[in-house]
Amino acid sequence: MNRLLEAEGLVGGRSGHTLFGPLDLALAAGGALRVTGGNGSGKSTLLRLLAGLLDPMSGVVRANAALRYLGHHDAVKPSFTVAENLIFWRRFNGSGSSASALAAVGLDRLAATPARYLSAGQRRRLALARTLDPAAPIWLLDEPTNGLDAASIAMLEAALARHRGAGGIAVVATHAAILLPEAQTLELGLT
């Protein structure tokens, strides 16, 4: 089995307080993991550990392919246009077509609009446009449906299905119902 993402004996926490673990996980091409749990249970911490943004208290994470991470904050620069925001992230990540990414999230008609004029849902869709990069097999999404309407959630679900169908994987931390057929589920609890 070609594992794109693995964790062994992973323990995560904040300020010396253990939130979860030890846990083991492995995701191969086409796989998905839905991470659930109450506020403060460690869902965001887990995604940051998997993305390499935090060091674990113990254990190891192996990402065996390029990844994209979407956190709680959209990382949208208000003074940049929609297109300029995406161009910045595409250059930073080194891949993807800005025009096709904007069209995929329904923002192509707003390409010249300064991001400060976007609604919360439009900002989230812009963040998704930079994250849902088919050149990166691993997608780590923290509460990706925040601010999205039903049509945008359906767009996200379709993008996840296409990505997994092409051999990518997704780890989605969420409180919301989101369609992830045959996904593994990891429920984190407060300790």
The other form holds:
Amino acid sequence: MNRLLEAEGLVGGRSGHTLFGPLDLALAAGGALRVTGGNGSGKSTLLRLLAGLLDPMSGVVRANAALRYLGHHDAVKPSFTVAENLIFWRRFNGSGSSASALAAVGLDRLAATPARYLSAGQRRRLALARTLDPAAPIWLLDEPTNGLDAASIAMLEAALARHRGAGGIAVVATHAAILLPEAQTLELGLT
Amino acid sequence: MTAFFVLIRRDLALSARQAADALVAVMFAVLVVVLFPFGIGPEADILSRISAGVVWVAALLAAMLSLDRLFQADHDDGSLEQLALGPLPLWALALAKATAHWLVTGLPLIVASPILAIMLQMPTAGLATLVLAMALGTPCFSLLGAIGAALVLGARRGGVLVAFLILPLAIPVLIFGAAATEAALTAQEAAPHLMLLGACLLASLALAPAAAAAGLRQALG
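Swap state to the form predicted in complex with its partner chain from the form predicted on its own:
Every chain and every other molecule in the complex is listed next, the one we just looked at coming first.
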């Protein structure tokens, strides 16, 4: 089975202080990993390591396909409209059309609205529209449900199921009870 | 390559939405130049003698004014990490951001410089050289400034720090830029100064994106 994302002997930490590890991970097409653990246990650090934004203290990470990362910040420009925000990222990343992405998160009616008028939950949905990009097989989602209502969480679960059905993988760090059938689970902070 | 121009276009579009921010640099340069005759008196001889230096100092300070925001806004709202994960290496990101900064602040300064010089009674013989030297010098300010802007990410009072870090590096550009204009005014050869300015531009073009990338990597970690 072709492994899209793997990590070996991964030790992560901030400013010389070890948070977790060593741990080994491997995700093949259709797989998912749920990362749980208390505040400060290193969930965000693990996702930033997998994304390549941080260097591990030791060990290696191999991402064998394009990836999208959703962090704590939404990377939304308030002076751009909803559609302009999304279109910029799609063009910058060289992925295809964004026509259906706004509809998928229920923002198609607000496409021409400047993003400064969005609520926190709507901004998060716009960030999700950027991240849930079918052109990238690997999705790394850090607390994707922050600020989302129940309908939006259901939408996210459906998008994750479709993505995995099409051979993608997802790593989700969350406190919320988000539906991820047959996902591996990693609980940090048990050492 | 596409991503490079997509990023420049986005930064230009963002500046266009905040046109007041974009014009601050030129307005600042105009104000500085307008104030000089009030400070030192209206004698045409004195003004004409100092015109080259004043226009260059005003341009340098105006370029510094907007530099601390070069990466800060993208850093604060999470765009910077998304940009870093995209198809461009960090040095190309820095180069694209510096290019957009130059188009928004440097280009208007070049256009304004002959007008500012005339306000200070500069003889018309020096204007062409002034514009040429500004065209070589202002990109250096944006490129060198990108290093400082990347280094101060996350620091409070970043603007003052950028000035401290970058002004020493910008002094050669200031010296050769003012000297080129001075030479044209005194009927001497301006070419050597312009060539040195060109060398400054090539050196900053080669080195500044890599140095700024190192600063960005530090800020992302």
